[in-house]
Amino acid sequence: MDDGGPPLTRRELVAGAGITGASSLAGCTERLWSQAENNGPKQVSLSIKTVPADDDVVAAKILSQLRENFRAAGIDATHEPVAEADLYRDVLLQENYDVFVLRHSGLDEYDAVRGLLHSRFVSERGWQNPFNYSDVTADEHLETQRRTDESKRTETLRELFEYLETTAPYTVVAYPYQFGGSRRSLDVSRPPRRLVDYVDIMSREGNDWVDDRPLEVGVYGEGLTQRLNPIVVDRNRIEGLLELLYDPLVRRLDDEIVPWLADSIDWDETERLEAEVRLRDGLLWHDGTDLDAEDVAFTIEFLTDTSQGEVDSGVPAPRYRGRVTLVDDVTVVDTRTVRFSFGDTVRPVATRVFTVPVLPEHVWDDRSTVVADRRTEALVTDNEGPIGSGLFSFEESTADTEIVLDSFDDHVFRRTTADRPDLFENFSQFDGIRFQIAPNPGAMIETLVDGEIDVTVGDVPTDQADTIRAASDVSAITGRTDAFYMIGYNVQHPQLSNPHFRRILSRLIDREHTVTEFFDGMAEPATTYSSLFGFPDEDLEYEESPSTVVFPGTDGELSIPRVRSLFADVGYRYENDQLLE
């Protein structure tokens, strides 16, 4: 592939960027009038927003990184450090940024690249497009793999993702592994993250010297302890806490889907995809009252519209948005059957709702009141003294102190008379899971060095990782995981609503170096189509790679005649080494 395209006019940019969508469009001819009757053109201007340093230091490098190299492109760029939940309110609900650096917490499933891109998700919340993203072709292709059987799926997910490469709406950098330590007495794989780690780590063999007393797990960050919504995405939390108090129907551990609440799933594909879920017997939530079909179908039309029918186009809950819409109807059957009918949608997609977490409709039916535009009680509540059906409940929480959990003796999987998942041989070791907050990395690591945790939970900066290492009675500790750091641009934005000028800022960071700079090697970079959105498996086969992992220059600095010469490519002219609009 080449460079950037064919060479542009500055008309045939503007056209060109008719495909993002009207409102862009707008923008742009509205500029062009104000340029034209008042201002000569203007450097383009771009403001980079992330975490500050100290929430996430590899983050606000690869923000500085960035910065610096737009500045050396010739364009006035700017950053801004903000909390991680002010971050999440500007790019996820107020759209309020030109280009953000994140780390995403990993997609689930092809399938999930819909919800970040389809146009139809362009006016919601939450991770439904926050890019403003508005493509016909790409609609199209999204739409195709949801229907398609796996042979020809696989066909459509390449085309799709090299059509994405061409159009840039975000790109991914790199997939960091994750580091922490342990008790070195204590066997564990990996930093725990998701409920399976969890559930691992209390069930091996060698921990048998532990007595009953909790799993003291380190964690540190501000407000983790104010808000245990699982439906929402605008705060900070500790990985794999709401999975422990919240089960959903199926879990999918590594490559398989395992029955969780569901005892069975048949599936009817004669003519339209139905499934008929039946639970296990005896589901019991926290405060004792049973979990039936009723709370099941609940949950699904409650995260469709957590206004219950008072706001005529609904308040969709934003976390488990694109999951939902593959559900055309759920009906309850009786009390431990629900029938789910899906259209054309193909099974494996279709699995996806089953992962969502089930609610009690006896706690979250009274959250529906309207409170604020496209904002319902269940969206703004902190869900103190949650009630779940998970492993573990909720016994008590200390602000920025501590989290404790209790072991749930009526969990079905507790009873080892059930027919339950390999893993949970023998579970469990501990007496329940404590959470001890520390307000930074440093201070997290002396407890563990201090014997006052068994493990850490959530990413050690690299730049204290030979703390851990060198700490006498801790092991260090290393897993991979589907988290992502992404760079996104805000279509709306004049400039960024061009295709080839996104494909350009895309090049405008070395992968390679920066996993080697700024991860310490403990990182992939994204260098194919499907890893640059998401999805760094090698299930997908390309004939050549992609040119936006092609950094114009050497070691992370930029060779400046190669980068104008891209953007000269494209229709973009320099005066007094500014890139101009």
The other form holds:
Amino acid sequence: MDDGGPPLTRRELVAGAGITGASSLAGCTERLWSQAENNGPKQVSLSIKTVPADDDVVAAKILSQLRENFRAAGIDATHEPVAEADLYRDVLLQENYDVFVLRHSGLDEYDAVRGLLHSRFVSERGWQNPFNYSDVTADEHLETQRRTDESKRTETLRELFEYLETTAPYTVVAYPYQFGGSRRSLDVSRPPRRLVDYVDIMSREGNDWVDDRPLEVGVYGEGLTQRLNPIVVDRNRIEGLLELLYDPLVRRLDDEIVPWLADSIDWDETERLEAEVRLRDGLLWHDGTDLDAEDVAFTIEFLTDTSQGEVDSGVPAPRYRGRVTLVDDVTVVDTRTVRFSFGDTVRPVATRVFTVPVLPEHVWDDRSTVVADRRTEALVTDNEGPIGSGLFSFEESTADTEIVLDSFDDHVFRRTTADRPDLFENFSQFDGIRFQIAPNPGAMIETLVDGEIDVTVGDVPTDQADTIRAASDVSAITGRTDAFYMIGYNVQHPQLSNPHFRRILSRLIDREHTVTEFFDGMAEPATTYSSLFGFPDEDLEYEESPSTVVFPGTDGELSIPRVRSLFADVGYRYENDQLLE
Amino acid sequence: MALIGVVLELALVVTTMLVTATLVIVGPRRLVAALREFRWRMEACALPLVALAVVLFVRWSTRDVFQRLERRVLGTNITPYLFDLERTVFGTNPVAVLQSFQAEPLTSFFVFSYIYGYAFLLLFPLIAYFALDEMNSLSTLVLAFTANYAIGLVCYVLFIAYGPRNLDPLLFDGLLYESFPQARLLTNQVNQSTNVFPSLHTSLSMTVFFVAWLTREKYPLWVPIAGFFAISVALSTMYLGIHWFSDVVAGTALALISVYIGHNYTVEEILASVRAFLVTPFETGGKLDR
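Switch from the form predicted alone, shown above, to the form predicted together with the partner chain and output its structure.
Full complex below, order starting with the chain above.
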């Protein structure tokens, strides 16, 4: 022990200084306290997240416009760029956002909104209700539409979209056309995006000069080779790549259902909806193992609970979740037959479940180990060297520069004897596919102009259009997709929980102006009730047009008095040009 | 491979610049003499060179780990703060102001500065100081480079920040990759788009300039040349839409700190103080036991 007077320690010195300081400011502190206790209305503040311009220049432009419009409306809006994969984590897994702007790759069927919005999915991950939206009326419509047949269903859907327009959990800005380039000598009708587009290019007779070399495809982006896991959502990926590797039971081609692994589907609608799926003969996985009914049943069960019973409430795969919930039960009848029972779902909706990729049981069965809270091995694995049953097998990948796919010669559709869809007539003039990954669109276009690639995939920004048009051996190609740019709201944010507030925000982007300015006219603005929620077609007729598409201003320029009166009408106040909570 | 083409072109241009500058500023005689006695020179500055190599190796070999640490664990996205700070202070962002002077020759000049000028600026003093009779200047420079990288690396793990071109393509132009998209192949090897705060381009260039000033008696001609290139590089990072004004300010501050460290410490001293720092707690522990 020390004896004698202890020297003044640093802590004591700081404390002393603190006391002296505090007492000398005593007069001020009263004001400080009263200010701290002042719970008066503050300015509404929102953070908007989107990807950096490198990942998607149009999304960044939409956000820029939105940020300025929010600020003009008196909202304290902050702009946060987040890399694509990280944004998916923030939005889809952690729900850590206020407002996001994202490009969605498109919805397959009207029933897809059930997964997006039904309150039963609030606690689930992935595109399962990332908005935390929960609304009894919407739930009822979402339930009814999957139970009622054609004419009644159209009616329900129309009501659903009209109702959603008034509550605006998310909103669609525009549907971009696809734009890209291809080698002039190659016969390509549109930028490839889905498996059928690749099959189309690879079986055109005009392309038989290529003589068994791989189709050279240009893509751009970061981290595209890092993870080829088909059931996760927090990853960058080459669009359509997983379709080349993994086959489903059926594919939807231009609104037509084409049997793929399935040979036939027998529906039984006498009581509850049931379907007996018969698989094609001689199906194989890329590693040579037989693909049978067990694999199909396993896939559905595994997507429902990747922990296979380890965790009580289950750990569902974040992808394909909405579709899997359509199935009540799945049973293996014999090695080639599986029976699905659906409960009270109607056929067009039930068919959605047959479009999930079938996974090999002998690979994924071991991935049910729980590695963390609500996470299993299956959800964290990189799935290196993916084994599927698709037309192409994985050959190799080099970090961020290329992915090579081989032709899978044992695929049934590669046999001319097989009863296969017409589009396989001359399949294939090429031997495999090589994806060459460029760091940005400009560098990708240069590889096209230099003749290193045959065709581009992914969205080429329209500002690159001139380079493509000017090059001599290159043609510009365009196509349509169901992809759309959306703005999503996190309903847990105090202001965003107010549907009136969300509806006004949804109007703060001039959709027409966005299409002319940011897409160079190469997009369709969302103008109808259903197109505001991801369905561009006009199957559903409406008597009037939605108010969400009416921008309070002209030519992208917001009219401040108009927007203020919109907020005032729903009970908001302004002070010093600030919109108050 | 396209990357190789870009690298070869870079090597060709920079080598030409280095040879010319060496002949003019260092002089052939001094260089030949230095090469003849390269052994003791290497020995004299071996330690700082090893330190630099270690830092560079760590940076290169742990890219994935650092990226994950940055984006998933430690990193705070400060992009909104940088953007709003400059908006509050300046009204119109300095980057936008610089870009308003956009013209083809100016863009070419800044692209040249950003890629070739920068590489030249970093490499030439290594040759020049190696040709001196003492290795003090070379040690100072190498240690300052090391400090730049080490501190920069820490900042990059702590802060996620995107540059102007990535935040807002309506307000800012991504001039570098618009006029020279292949450059991304090169910059991707060295850096990620989230590493903009502080600007290492600025800090390393400014470091070279500050050290040039410290050694102005040896190479008086090098001071204005280094100054011209360093300021051009700093301006180019903003003009090309890669960095914010804040990054450049922070980069300059980092350069000052690094040169201070390089000038006043040696690797031995730093190692000794780190050792002392690590050992102290054990000693105190021992005392308590008694």
